[in-house]
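For reference, the chain that follows is the form predicted alone, supplied as structure tokens.
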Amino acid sequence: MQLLKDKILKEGRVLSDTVLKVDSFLNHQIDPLLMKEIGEEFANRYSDEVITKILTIESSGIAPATMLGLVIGAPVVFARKRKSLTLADNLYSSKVHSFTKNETNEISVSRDFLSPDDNVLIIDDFLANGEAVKGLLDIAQQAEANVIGVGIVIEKGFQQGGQLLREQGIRVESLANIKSLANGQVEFFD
């Protein structure tokens, strides 16, 4: 997706060989026009599938997932990282480790929102080591839902997450796949 790649090159900041900061349009401030295009692109890439639910994780996956939901008319369910008084029981839960934040969180989704009748598309902002996606896959599996694939806004293709998912036979569609962040430069796979 050229529009996204251009935005990454223009506004993204390489903080290290493994960290790309995109908070001006994806992780803190959200560019709604770009998110609209991202939602449409995911809809096009998965137009051969019947999607009944979109599953993501709070918080940066919510914007692209919601735009996709708007395009295809499917509800968006997001896994919460923190328990609340209104989300205390009747849950699917999984543990997810964030290498960026160096912390492990238990993520949860109410059993009311995922079922064996669902065809689920998982959406997330980044794919690096695949921990968040693995947690979401675990939750979908607990619900006995059918996962039709994974949509990623930015994949760090130089890390193992995408490869491990594809080796498991999971369809992964990444809108921008980064080959390297070496020397402060973003290089994409073709």
The other form holds:
2 protein chains.
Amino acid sequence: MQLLKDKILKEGRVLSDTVLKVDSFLNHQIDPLLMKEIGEEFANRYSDEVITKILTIESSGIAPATMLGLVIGAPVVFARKRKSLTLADNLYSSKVHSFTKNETNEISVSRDFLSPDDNVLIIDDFLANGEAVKGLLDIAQQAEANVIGVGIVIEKGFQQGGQLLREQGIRVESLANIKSLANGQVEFFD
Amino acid sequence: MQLLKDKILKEGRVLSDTVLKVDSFLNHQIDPLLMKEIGEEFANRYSDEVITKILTIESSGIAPATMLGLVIGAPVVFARKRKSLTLADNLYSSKVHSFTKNETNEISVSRDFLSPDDNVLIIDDFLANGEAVKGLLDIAQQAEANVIGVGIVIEKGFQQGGQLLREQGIRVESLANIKSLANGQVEFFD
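Having seen the form predicted alone, the form predicted in complex with another copy of the chain:
Expanding to the full complex; the earlier chain stays at the top.
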């Protein structure tokens, strides 16, 4: 997706060979118009499928997932990273390790909002080692839902998450796939 | 906002005299079409103002704030509840106590995304005791930004947050204002 790649090149900050900061439009400040374009691109990529539920994880997955939901008219469910007092029981749960934050969270989704009747598309902002997506897949499998595939805004293709998912036969669509962050430069695949 | 009130009456679950659960469309599952309507309603309420920045807090404020941003073409900044390794310095911070979750979080916003030039509208999903909004106001004041007002999806008007803010001269627009949750029934003001 050229618009996204241009934005990454213009505003992304390479902090190391593995860390790209895109806080100006995705992870802290959000560019709503770009999010709408991203939602439309996900809808186009998966236009051959009927999606009944979009599954993402708080917080940075919510904006792109909600814009996709607006385009295709499907509800979004975001997995929570901690249990709150009003969301205590009746949960699917899984464990997710974040290398960026160096912590392991239990993520959970209410059983009320995922069922065996659902065709689920998983959306997330970044795909690196694939930990978050694996947790969301685990939750979808607990619900016996049908997982159509995964939509990622920015894949770090030099890390193993995308490869591991694709080797399992899972469809992964990344709107920007980064080949390298070496020497402070963003290089994309293709 | 009648559409929102109808949705609350249809899908909201009154868990006690103070707790209303709207996990089916706002706090866990998100209804993107309703969020778009909510964004348009906030835009209408504040159509007399020029908004340069929408300030909210993760996670449930993100969807309505981003839809407002789409309608008016303004960026959204969401305050984070914990520091991450990629968002460590250069922050405005404040403390927010959540009565629902019974915990105090430090919330923070990067200094890169709020400035004295900004006309800020604060958006949040719920207003009860006003703790989250007070934290966001504190952050906007640290940035010396101009706060236009506050937009709330659901105000619990029987709690004191809204009154305290309005007594300070802060404009608060709530799309649904709840008078009482007694006897398991949702009763609105007006």
